[in-house]
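One chain comes next, on its own, written as structure tokens: the form predicted on its own.
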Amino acid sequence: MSSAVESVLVEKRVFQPFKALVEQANISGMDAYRALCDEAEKSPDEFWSRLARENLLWDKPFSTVLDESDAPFYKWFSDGELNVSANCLDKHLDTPTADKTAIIFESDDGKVTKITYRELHARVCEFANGIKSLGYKAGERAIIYLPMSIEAVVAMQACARLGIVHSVVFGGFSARSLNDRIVDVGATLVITADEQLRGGRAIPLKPAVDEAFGMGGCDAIRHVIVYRRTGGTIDWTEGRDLWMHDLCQGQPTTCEAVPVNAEHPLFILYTSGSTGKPKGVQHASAGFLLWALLTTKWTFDAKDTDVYWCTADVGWVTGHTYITYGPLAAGLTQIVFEGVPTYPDAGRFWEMIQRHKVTVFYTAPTAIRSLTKAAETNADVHPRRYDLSSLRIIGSVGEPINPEAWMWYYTNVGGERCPVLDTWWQTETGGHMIAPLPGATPLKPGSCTLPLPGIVAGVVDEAGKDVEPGKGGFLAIKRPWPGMIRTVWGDPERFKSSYFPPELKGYYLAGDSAQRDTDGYFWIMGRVDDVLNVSGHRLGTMEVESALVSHPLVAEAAVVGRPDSTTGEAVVAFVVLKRDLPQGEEAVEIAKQLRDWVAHEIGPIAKPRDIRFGENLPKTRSGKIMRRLLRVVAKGEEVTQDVSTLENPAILNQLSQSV
């Protein structure tokens, strides 16, 4: 492990909750708070017990709570059935909800679809008995590739019903990532769509996924099932491909549930690693379901009157857990959107809010960078110019938000009255980890402040042991939680080593290094590993640098992060081509040809912002590339570490010269 960064907190501003929330939470104060978490901490089997039981509703009730004798394979409420498809819709159906509003649909044109919670449970069981009608089975992988749709909830929702375990594909991957994870989950059936809507451009699908089988290795899959979103012209396969819309007709609105046990496996999501090779996250039903409703309850405050819209896309962990599973299991009225904040203008997120009448509201930081960026130049797109009053809650999620981006955030969108809600959480984790309680937490901009009940973490160093207060260290979960991964799929020693390391004392290693300060607030300062987070996506730079290897031109590249006002982060690649060094238009012909070709194996977002042609890498004598030299070249500064462990010291300042 590389060590983590050391810095002085300065943030003194503090803000405290405002009393109506606090009147009307779900957690009233901090006494409230420290109340569950000490009762986490003196019977942690009985407080997941409880919780676990008043939750959520059991097909076979369990006995035993945390199953530790595989460390750290944790198994939880192992002897106990559930279905989670149940859990999130029949059992609405014979209470006022099921008649509530489940899902608003808002196009990218513009427009609006509403379903109640009793149409969702009739869309969900006739796509179910679809599938069943086509011999699928519980236990078998799915991969969805679909849009932002209510047809991606159902699928979803779907597959859980039936026990299928699922394996959503953002709709911005390419081909290529789309046959690994094909390949790697070992999937039988492929959703997908003709095609996409984004920012008013059609972008296909169902042509990625011919060109994925293309590639090969995909020969389990016995079906793919396309959904007609825009009626784009698509190549078929008869007796292969089907139409969601044909397969639905006829079939009946109801659809047992398929009890499964509590740790079948209810869906498989790939995040980047450090390694190249994306890790297929393996979440199970009971543990992941619980820690999704509760989490939503508690960090949303949810009521029964909330108008929800969290703007992440279901190919992410967050649109999981917050908009197809916690959401609904909460009973919620939620947007699901399809379009992109900027389109047709960059007032679009302001005015959904003015006219959907959204309460909670979460979203990225990069999407509020972007916007600040945006209204700070038009007037006209500023959210001053809304009406946002219906708001109560704004939540950022995917990378910590800085200081400026809170109190501007804080300010134009929530008016002041309205608590930030920086969440700290990841694709392993299931759900929110470390998190401000609306009703009970002070707020510090720029802090995710404390974790919630039940989750004991800490800020270590390499041996493990706590670091002092203001010192920075290694991010770590001492103890299990119930939505915590159970295993990379089919790669068990990989999530040893990538999330236990024994030096660790059996801690959840997350990755990133923190710090806290003397209140006990925690503070992200960024990743310790070579994974990069742009716009809130996770890339390893193993996966940037093994696509730009893969193009004729290429000899070696390396890839690091840079921060970006915006994104976060950019990815910024020095590349050593197969020929002599290119020179003026050449080069930004050439640099241009490698985006695109980054873009097209990965995906856009992959796509290196900067990139530095040179002779060779900045190489020790033994071979190995100073990464850390170039995240200095990348930045702009100026390289003051001690270089004489180079063989070429001198390549710094030809790799300095962007394209």
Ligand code: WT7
Contents of the next structure:
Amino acid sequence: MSSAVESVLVEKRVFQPFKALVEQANISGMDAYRALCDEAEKSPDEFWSRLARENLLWDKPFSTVLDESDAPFYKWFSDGELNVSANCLDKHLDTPTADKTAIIFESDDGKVTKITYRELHARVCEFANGIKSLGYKAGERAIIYLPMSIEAVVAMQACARLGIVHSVVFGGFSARSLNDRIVDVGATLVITADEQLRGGRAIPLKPAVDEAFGMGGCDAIRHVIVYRRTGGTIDWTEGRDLWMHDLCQGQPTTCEAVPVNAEHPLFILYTSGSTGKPKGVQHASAGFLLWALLTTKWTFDAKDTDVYWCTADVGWVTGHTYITYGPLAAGLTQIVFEGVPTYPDAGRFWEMIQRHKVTVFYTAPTAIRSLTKAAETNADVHPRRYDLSSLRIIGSVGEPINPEAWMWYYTNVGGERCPVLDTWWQTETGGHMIAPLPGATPLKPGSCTLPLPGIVAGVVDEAGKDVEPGKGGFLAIKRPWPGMIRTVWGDPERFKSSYFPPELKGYYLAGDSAQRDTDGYFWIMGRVDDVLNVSGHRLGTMEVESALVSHPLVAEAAVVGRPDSTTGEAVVAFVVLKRDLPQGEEAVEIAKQLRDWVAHEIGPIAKPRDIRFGENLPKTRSGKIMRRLLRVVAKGEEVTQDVSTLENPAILNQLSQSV
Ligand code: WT7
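Show the other one: the form predicted together with this ligand, since we just had the form predicted on its own.
What follows is the entire complex, opening with the chain shown before.
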């Protein structure tokens, strides 16, 4: 925590909002921001009720706003009914937005396809009709395992249209992870593609689905719908497998959007926690949609003329809120990109911003840091070589953005004309929580600034008491908000114990540490639990450990994070084998095997960067692994702490050797 705290203390720069943005902003100036905050504080129910009435189309109006009777299982607008897909598509049909481009899709190899709101509506209806024709009903769960594509958006929207609860699995996750999620969510339908294209390589998807089925527990699945992306060879199970294009063929281009209760689950998205398997974060239809739309309007200052681009994958929450739902509900034109930032070269993002005249750009610090490195070694891919003058807002998400990366982004990408929006939020929060408003909030590099209107955030101690400015503590949200997680799918107890610990006065515990400065600005320090953040992706150390110990050679494993200048954190694994300590080439070979094993068990993002073998792990006499020491060893630093409680202090030396 110490280096982050130091940078807070030395960071004095403040950037006032640009006049041109303030003048036409959706929330213009700090007074307008404060007025909204005051409105929310005075009467939260009236505030949220007004926004829900003004921003959403209801099939049946709600009369209750927040129902706290079963806290922390909060309900919002719970006697109202609506359909999320109708709110993203149908609502534009009788407006000029209907013939506006909804999605500009750019494939890995640079092919551009555009689709208007009217066409997207028709595609979603055809697919929804196809799914309906197979007998699927509201409330069933569909796994979506698709590459970044128009089809992925269509699939999610088609589910929402029918009240089918989607659970998107990131295409980089392995068959094992896919199987875990299929089983946990009780899916009856899988929507996938033959293969995905990334960085010029075809990566199989349908074969992973088949492999996941082979692992058992998938008998409830009645169909696998396959989008033909590459035409690669795949196995086919007659009767179960269907091509997406065949299913859509001849279907009507209209399909009734099924009104669902406001609290009907819209989706379940798995994310890592500090213990056990990833948890299924369940979001509700109306509250999530409202928060997705409001934050798109507020934080991104959405304008009809914008060309908006969020570089996230729909496999993560960012792709749900800020690709599939928020921007469509706001009627924006957006880019959907199949590929990776470094293909064909590290200028791809800048070239695409130039080609499509992107105005709002939203990406992750890890991408910024790796593209900075690339630009420093190869002037051809430096952002200054491209015309980025269309940009008006640039955003960041997923992990703390250090002041150096912030300044580079601000200067080289934003041309010192665009505010950098450091947005703090989580899978569980549904949308932005602490983030600047482009036409109001003065910026400080490295701070996500202030809570959005209606969000009551604080930094508290173990007893839920506010800590003083400049002191570290737990980041907590003190009042419920519409976009919040409703429960952990199938495990309400885990929901309560993970997020609403009894000693915290009913506050939502985010799992991050933070501090506020004397201006009330928030500075996020990182996770307080055993969750790592690798390239903006959440990983539980226990998940990686479980994957490692399931390998026949491994007796014991402990995983920690090590700060990394590109990926934020890197996975370091300490491993005790069931055999004698391997040396030299053999150690290298086993380490490679274990890395591949983890990639196979979870996905390539979880691969340990560094594996250290030892005859033992540092443990207290009561058998507790001293992770604190392992984190020091992982950094290659000398252990200066007291190790007298260690059973076997000599082991630290052995574990400091990299393979
Ligand atoms: C965790 C949530 C938010 C959508 C993508 C990640 C970290 C996220 C920031 C930020 C500092 C951040 C936190 C949080 N995080 N944004 N702007 N500054 N940290 O969602 O996978 O649920 O991860 O990401 O540690 O708890 P997620």
